[in-house]
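Next up: a single chain in structure tokens, the form predicted alone.
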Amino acid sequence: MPSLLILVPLIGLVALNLPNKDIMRKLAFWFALGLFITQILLAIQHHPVFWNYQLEKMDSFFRVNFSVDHLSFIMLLCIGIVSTASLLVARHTIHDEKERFKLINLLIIASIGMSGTVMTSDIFSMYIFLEITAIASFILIAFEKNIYALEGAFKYLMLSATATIMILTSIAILILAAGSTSFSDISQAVRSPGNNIVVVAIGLFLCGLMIKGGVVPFHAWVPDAYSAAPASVSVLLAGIVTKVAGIYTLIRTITAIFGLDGATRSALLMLGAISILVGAFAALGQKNMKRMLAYSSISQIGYIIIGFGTGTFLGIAGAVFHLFNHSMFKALLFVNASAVESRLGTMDMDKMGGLSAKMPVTGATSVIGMLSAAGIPPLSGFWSKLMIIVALWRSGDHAYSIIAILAGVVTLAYLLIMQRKAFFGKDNESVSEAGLGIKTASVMLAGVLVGIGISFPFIFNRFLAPLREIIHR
């Protein structure tokens, strides 16, 4: 059942952080991994046997209502596969045994927030798990303990609290409208006529929401989140962290609560598309690897926000598939700068060049992941992209679907002006290809954007084809 999500991690870190700590911290990593495959296979199988077992005494314990759907199963995939590649990045570039054992506890407490925060169906229950992903969050950027570690984590604390305060005054505004905290019967009270202070709830909620999913205008906190956090929880930030806290988030509540009107959808789509091109017009100025891809995130989180604009089940679903692909993508790319970053000790693309030859896995990986960053088939980039643009452009939406197009371009120009400081030209003799884990973890993001993107019809009828139940209901 679903809270068994919660319940083994969480029991699993008491015990890891019990007597004999020599021995569990070489159990912590296998215990991590074991739990992370576990939740990829889960979702992937959408096993009845555990899904729709109740354990009586279990939800009373937690006194949550945990509800899971296949946007929920299409999340809890995405955890899996990006915690799985930000341990094997720890594992790597973390050498200090210690050091490393607390940053894998950190790690399973962030999975625990985010695979609660896409399970539960009640909005306060959401919101707390919301809070132990952001501290769980704060302290990771904030791990190594230098100036711009401490530096990111102070902006992204600070607007992480201005978010806090506007989701939690919303709250209450809709628990006093409502009597209740359910998703459903939340929605009835906003559905009411002449109930004016739900409004400004509402637009409470979705800013908090923006702001903790780096969505311009709210977006200063993640070059510098991004740039100044350890490499593995860069891939852990970029590829799943603000996707659960702050774009998931939207989507439940505005399809499940709020409901898509016109100024809801206008207010999206104009936020989508200024984020598509203040993100890719600032990736293209960029020296550094990280903030270069911080930016590209930003702009690709505005393809997500574009295409659930539209309102219609493509687009909705075309949202949904590159909210997932972005994760995929965009945690391959951080898990190969990493893998730069550990052989050089730099991230600025002028002190590079030449990697492809020494780095061939590295080199080869990354190429995958700009390219379905750029949406090129038959890569699984290509057909989120594709869904969007097409959504757009029957919605009557013209000119947000001709932004969306040629920001592609713009998409490709800074990946590839990425692609050649650092991977072409001259050989670079003083480097030598990353280790194992980091080279592990490429291949299966990797392997994750090319079988998508080949398999693309069955991923459209298990995973996203559902996704019109869940819309409409």
The other form holds:
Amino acid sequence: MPSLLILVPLIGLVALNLPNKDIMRKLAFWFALGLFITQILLAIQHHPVFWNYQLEKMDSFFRVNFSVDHLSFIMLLCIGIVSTASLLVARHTIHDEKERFKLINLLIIASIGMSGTVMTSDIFSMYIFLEITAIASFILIAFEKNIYALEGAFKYLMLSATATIMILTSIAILILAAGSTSFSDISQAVRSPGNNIVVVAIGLFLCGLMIKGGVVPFHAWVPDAYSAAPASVSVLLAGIVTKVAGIYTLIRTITAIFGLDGATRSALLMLGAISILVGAFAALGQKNMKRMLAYSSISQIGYIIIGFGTGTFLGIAGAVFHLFNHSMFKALLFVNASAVESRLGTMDMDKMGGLSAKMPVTGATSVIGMLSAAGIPPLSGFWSKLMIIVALWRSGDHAYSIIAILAGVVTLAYLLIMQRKAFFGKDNESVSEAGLGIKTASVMLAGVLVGIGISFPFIFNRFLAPLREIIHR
Amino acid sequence: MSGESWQSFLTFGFFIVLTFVCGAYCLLVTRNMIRAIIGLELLIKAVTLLIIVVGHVTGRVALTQALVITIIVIEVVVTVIAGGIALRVFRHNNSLYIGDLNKLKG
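Mind giving me the form predicted in complex with the partner chain, seeing as the form predicted alone was just shown?
And the full complex, kicking off with our chain again.
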């Protein structure tokens, strides 16, 4: 019944927008919270009764082939947790009830799009769900309608539309080669030799996905969109939207369709290494907290790409695990940025200082997020970076593993700069702790980071070891 | 591929390339937001035409028709949002010049 994860929010969305809006505005938050928490529980449990049971009437009505494997479970879990955090932040940063209602609607649409993207096994449905996510994100970035938000949204829209054109051209060529849009049919056609035009299709498709994911040569929109968006939206965007739209789809299409041959592999390793370095060094010079976190996001995405580029089980499991961890700690750092923004009204780090004394929860969770991002044991970020570096070393790419280790030092450097400027030092302002929702979100995300770091062997056996199935297909 | 379908493929191919080049040129040269959106539209039109031709050549007409209708719907939504953003920017800046969109730096 995976189609219920799309259908229930869709029906709920229609019901919420029925004429009697006063009650619905109050209900919307709880409805969305219920949806996201149900999704988290279903993804943790992965009970076969729910996931494998076929509802014949509904599935034939839907005409979309959903197939859920362990990679999808991890992504669904991620989507649920980050959407919950974003929802909690929205409740305490947007005070007008009408505006909040609009934002919650768009949030549900974005989560439908993302859940669909990670469950589908058909290249065209994947495109449709990607576009649903992208359209919801355009409106969400431009939500505050000031000139900064409009600029960020316009840049994202133009680049995302360009990516869409590349993906569609590639889909057209793949239909020409395979005569179908399902992953398995295209995979057979692609792997049969003597099909030179397919190489063009693969290149275009991967370029399109990298634009959406913000990998380095295509990263120009990332800092603008993240820093212009309202607080709760930058949590969602940085936490999960770019990962699902760019990185998950990259992993899925390469493992299920195109195959990781030598050329793709070296291209991924090189782009990953460039992303790590450019993102880390650009983050060092930032004054705006959200822009610094955005560049840090580019750098961490480089780690995911480089880990995936090894092509071994350890590397791919490390990449997926780092994708999950990165969602968690980047969402946490953005939640804390929004807590600071809601109290100070600025993101300029030179104007902050000593916030830790006045905002103890925000300060403490920010330290956890920062240490996890820098890869300090026993937090979860350490394990995923370790897996990626060991995989790189074992597959013989010693230079890349050294780049990955050294960039970890730079990561620690810029995060320490942020921490020192914003949270430590002497305070000169009278601020109070952020609202309850923001505190709940940051404590929840910090708890996930610490919990996963400590119970890593259990997590590895239950969630990461089954990922073997996506490589040996 | 039979001779007839190859012939139609070439005819359509000429117009696909023409539309694509027009759109790409428009997107690269213009400094006006509305014209940039029109350039994007032309590119999507070229790709839509390509998918129709691919359906004709491979004989999977039903599949590609469904795809084309979906693409048209999504494309309209994207264009409306882009137009809305352009309208807001015009009200704010009193111009549609893309060079004015340079407030976010760093």
